[in-house]
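Given as structure tokens, the chain that follows is alone and in the form predicted alone.
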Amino acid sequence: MSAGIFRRNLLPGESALICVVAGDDAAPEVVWPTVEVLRRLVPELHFVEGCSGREAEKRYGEVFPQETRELIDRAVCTLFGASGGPSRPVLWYLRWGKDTRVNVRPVRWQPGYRSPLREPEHVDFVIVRDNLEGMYPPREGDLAELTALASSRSWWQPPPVERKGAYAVRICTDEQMASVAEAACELALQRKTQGYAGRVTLGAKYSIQPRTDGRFREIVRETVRRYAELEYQEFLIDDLARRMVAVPESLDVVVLSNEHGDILADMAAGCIGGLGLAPSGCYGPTYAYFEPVHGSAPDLAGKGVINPTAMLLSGAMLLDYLGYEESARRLRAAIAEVYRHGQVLPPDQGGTATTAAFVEAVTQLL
């Protein structure tokens, strides 16, 4: 895997067809305004809706119809809202069906964000997370089955009295770990040209899981050695969690396993002001999709107050992927200016603005 995963070069005459799956609950309330903003910035982009979830079940009798699958396959990438359950099969297809191996989650505070930290201006790093393996998707079973696993006999013995319980299996292939490590290095190189440290930081529990996290540690080390321009550091995952709060300025590109990345990325979003500010992009050799980190927010559905920032910033990542870097820069700058002014902020950031009012304020600055 190379830096090519972060950029989709359109072929001569190829249409920039983008599948839009709005998702569940309040998610469509931020997806469609974002689509309009992206259309305004790059009129030649062609957005087509892929129906999913409850609406698809009403129309087609299934939550993930074949028509939507075919549209995803024809598109150059997908803009996804969020799944509260009904649209989850679509998300699973975007992840495992389209082989999107690497999840990238930028974490950057800017003035106007309602951070709980005293000095949030130091928070400016990117998490690169395994998107396919680890403990996702779940591979679980009954505890009694462990007696049949030869690898468990050295550390687990059946209890003297029969007990009920369950276990989970973690999968880590060398190929996938190397893909994530290389993507982290390529991203660190890109960031170094923008004035960042060019530093890759591994977080893992290699002291307890030498065969999985220990192997990940070896692969990341070996990969970074091939990049003479980059710095490298590693920490046990619990220590890294502390450092994200105490010394975030020491971090640039953080590389993590699937479940560790899922947890720490949400914690990092909390450091800047919440999940409503956290975008993400998921990249593979031939495909990518973009979604906000927050969920579908069923408690906010229909109220018109869900924060669209994460969705808009995910849209900026989509523009970068398709080569419209200047348009992406304009969008990020407009969002930053709205927060800097502090007059039209969503409720989760201490304001009273509706979703529509915030998007309109951003649009006026494009």
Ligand code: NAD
Second form
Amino acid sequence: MSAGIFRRNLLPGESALICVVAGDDAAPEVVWPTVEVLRRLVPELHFVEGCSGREAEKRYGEVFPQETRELIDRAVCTLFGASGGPSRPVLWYLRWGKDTRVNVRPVRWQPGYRSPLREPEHVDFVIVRDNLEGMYPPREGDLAELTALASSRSWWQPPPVERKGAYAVRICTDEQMASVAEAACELALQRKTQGYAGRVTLGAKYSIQPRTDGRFREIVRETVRRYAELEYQEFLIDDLARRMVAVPESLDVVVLSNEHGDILADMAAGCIGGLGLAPSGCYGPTYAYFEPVHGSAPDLAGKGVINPTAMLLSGAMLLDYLGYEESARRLRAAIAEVYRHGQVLPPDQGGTATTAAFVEAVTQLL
Ligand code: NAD
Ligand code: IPM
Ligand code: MN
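Right, the form predicted alone is done; let's see the coordinates for the form predicted together with the named molecule.
Below is the entire complex, every chain and molecule, led by the chain shown above.
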């Protein structure tokens, strides 16, 4: 895999068809305004709605109709809101069906973000998360199924199989770990040209899980070694969590397993001011989709106050993917300006602005 996963070059005359899957609960409230902003920035983009969840159940009798799958396939990429449950089959398809192996989650504070940290200006790193393996998709079973394993493993004493309980399986293939490691290196290289340190940091539990996280460490080390321009550091995952809060300036590109990346991305979002601010992009060899780090925020559904920043910034990542870097830059600059002024902020950032008022303020500055 190469740097190519972060960029989809449109063929001459190819129309940039983008599938929009709005998702559940409050997610559509940030998705549709984002589509409007992207349309305004790049009028030649063509958006089609992929119906999912409850709405699809009503219209097509199933939460993930064939029509939506075909639209996702026809599009060059997908903009996804979030799944609160009903849209999970679509999310699963976007990940495993479309082989979007690498999840990139930038974490950057900017003036106006309501961070709980004393010096949030140092928070500016990117999490590169395995998007396909580890304990995903869930594979769980009854402990009794492990009888054979229990009798062949000396460390498992006394065999707990007579007790009632369950197990979960974690899968880590060399190929996937190498894809994630390579993507992290390519991103670090790209960021180095923008003035960042060119430093890849691995966080994992290699002390306790040598076959999985230990192998991940080996693979990331070997991969970074091939990039003379890059630095490398590694920490046990628990210590890395502390470092994200205490010394975020020491981080540039952080490479993590699926579940570690899931958890630490929310924590990192908390460090800059909350989930309303954290975008993400999921990339594979032939497809990408863009979604915020946050979920469907059911507690905010229907209130018109969900912060659209994370979704808008995910839209900016989509523009970068398709080569509209200047439009992406304009969008990020407009968002930064609204926060710098501090006059029109959503409730999670200490303001009283509605979602619509915030998007309007951004639109005025495009
Ligand atoms: P959540 O991210 O939806 O919400 C957590 C908290 O953050 C809530 O208080 C919510 O109001 C707040 N929040 C989230 N986004 C916000 C925004 N844009 N602006 C302001 N506040 C925001 O997580 P949850 O409550 O643990 O999960 C709700 C549902 O979302 C669950 O079904 C979960 O599985 C799902 N989920 C889906 C995805 C995804 O589709 N990629 C990601 C995370 C969670
Ligand atoms: C995320 C979410 C998902 C995950 C859920 C909805 C499956 O938390 O994208 O961060 O765990 O990957
Ligand atoms: Mn998550």
